[in-house]
Amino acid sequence: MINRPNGQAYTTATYRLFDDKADFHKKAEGIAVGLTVGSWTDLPEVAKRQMEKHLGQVVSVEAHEPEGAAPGERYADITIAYPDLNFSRDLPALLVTVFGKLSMDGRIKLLDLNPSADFLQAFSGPRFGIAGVRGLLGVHDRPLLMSIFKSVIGYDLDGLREQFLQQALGGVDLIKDDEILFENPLTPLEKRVETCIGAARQAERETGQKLIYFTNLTGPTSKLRENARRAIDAGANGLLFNVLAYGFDALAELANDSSIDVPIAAHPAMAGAFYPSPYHGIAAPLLLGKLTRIAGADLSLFPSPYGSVVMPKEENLAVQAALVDKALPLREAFPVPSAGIHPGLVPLILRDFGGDVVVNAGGGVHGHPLGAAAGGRAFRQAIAAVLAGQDLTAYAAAGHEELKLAIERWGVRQA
């Protein structure tokens, strides 16, 4: 239970210690005192009284000792309450003051927070969401199909218009950029968007289906907004943002502005460097899914269980609770289980991730025998199998070409 002096708010943080002789619940206090008022058994009553808004304070501390466990394994879950008066209403202000040196002080993880109602006004989130991505495509009945440029580095203008074309034709929903495609003399931004956008229609002329092209969104931190409204009066209808790297209050300045008024894509470029480890760093669902989220972006990318960049399916499921947790006051983002995804894992996607997600492909389209066009239309057709309750196999020799040549190149994954 939290003591809150004059009703105020506070946003809680959760946390694994991993120590074989702490005091645990010493170790808590510690971490309470130590991230807010800096010390407290010192201080004279008068001051006690006067800093006692500012203190943080232990919610919970829970052991344990696994059984049979090696030397190291012994720790505790330890949620710590935050006065949001100690911060401004900012993504960095609550990362630094919850885990700026507690993130030094041994092996420490941050597993979640839990921002307080007052501090979550901060944030408009995602823009457009789920429901709102889905109404500017207007499909609303399926998940939705991407797919990424392979490769983009080295192409002019006509050779990445060709690219595009192919993935749209194919009957992708969305198409990114690839996340290392920066500003460069052979495809500048606003000639980019222009001659992807121009493709674009051509394919939406022949295929009848909406689309939308994620840019990627660069440069200097100073020159986003400005790059962003360059794209969007190019023709761009989607950003595609590499939020570890510019940061999560570069994303929340994005997404809160009213003249950035599209599709937010986040990439989890460096994310390894922050959650794979079981002693340090951020937990995926949080990184990738609650903060994401909170910042403003609409879909987030994280790597899938199953392809070539591997994070465990438990991993995989939180990141997706996350996005859509109901619990959260803001519009719900979609799940984007990416890297090694070909049309034979479709089955497993849709099992784990249900309706509501993006099946991201890079070289599961461009890979095809036929083509990327064939390579989109095998996702689909995929998807449609799935959807319709028939085996994937069965469904492809039942005239799917595109879909039978798919599985005879990468297979069907069962489980």
Ligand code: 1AE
Given for the second form:
Amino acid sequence: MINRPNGQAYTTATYRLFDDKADFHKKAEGIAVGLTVGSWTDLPEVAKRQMEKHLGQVVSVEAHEPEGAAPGERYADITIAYPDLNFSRDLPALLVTVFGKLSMDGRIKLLDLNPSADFLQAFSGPRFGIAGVRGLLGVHDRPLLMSIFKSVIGYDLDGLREQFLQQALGGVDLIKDDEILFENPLTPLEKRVETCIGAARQAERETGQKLIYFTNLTGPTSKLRENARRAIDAGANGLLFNVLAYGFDALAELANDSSIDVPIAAHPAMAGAFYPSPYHGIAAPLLLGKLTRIAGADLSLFPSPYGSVVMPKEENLAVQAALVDKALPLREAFPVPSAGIHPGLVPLILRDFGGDVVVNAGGGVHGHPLGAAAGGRAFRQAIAAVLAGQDLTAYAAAGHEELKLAIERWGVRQA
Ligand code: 1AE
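The structure above corresponds to the form predicted on its own; please give the structure of the form predicted together with this ligand next.
Every chain and every other molecule in the complex is listed next, the one we just looked at coming first.
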């Protein structure tokens, strides 16, 4: 229970704290006081009355001290309530309050945050969300398919155009730049967008299918808005954003800007510096789920449990849950489990994530024996097979040549 002087708002943070000897209740008190008013018991009564509204409170301490625990296994999950009065309505202020110096103080990981309704009012979240992105594409009855440019560095506009066209002809819904494509003389921003959107229009005439191109939004932070508008003026209908390199606040600024009226896909580059350790950092569901959604991403990419860069399945599903959690008064964001995805993984992806998912592949599209267009078609066939309740191999054998070749190349994962 939180004591609310004058009914004021609180935001809670939950941590996992590992310590072989500590009194966890004392530690929790130390955090609640140390990260808010600094000291408490030594304050005179008058000062206490003045400071009470700024004081953090221990909400719960759940200790896990299994009998015979090996050194390093004793931990507690601790929830602290922070008065909203102490920080401004922006994510840097919140994060520095709850996990600034504390993030460096021993073996402690930030598991979750529950910002107050008042704090959340400062954020518009995803501008489009799952329903909005589906609306832009006119696709409501199946998972979406995204492909990723591969081999972009050193390519000129003609090379890029051909690669885009081949991906688009394969029937993908979304194409994203590789996250390592920055401003460069061969494919400068506006030219790149005009070239790719031109190829998208050409493919649309052949496939009858709409397409969103997520252009990588790059440059120094002070130029992000300007670069986003330049890309949009040149025809970009989506933006890719390396959110962790820039910070959540940069994403929130872009998502809150009504002139940047295209969906934003958040790339998880650098996420490995934050979430994988059980002892340090920020848990994946908070980092790539809740915070990414609050900051305004319409799509959040993260390593899947099946491919080349792996995140455990429970963690993956918790990221998805945070992206679509109805308790958050914001639009839902698309989960995009990624890295090493090929058509033989589609049954697992749809089984685990359901229909509101983006199947995303780079190598799994471009590495198809008949090229990227066939790669896209193989994925679409795999999705159709699963939606029809059919076995992938049987469906491939029934005249779906691209899927058949993809299965010969990569196989079908059963579990
Ligand atoms: C987790 C991000 C995945 C990504 O950005 C990427 O480029 C994946 O490529 P493939 O599908 O592994 O080739």
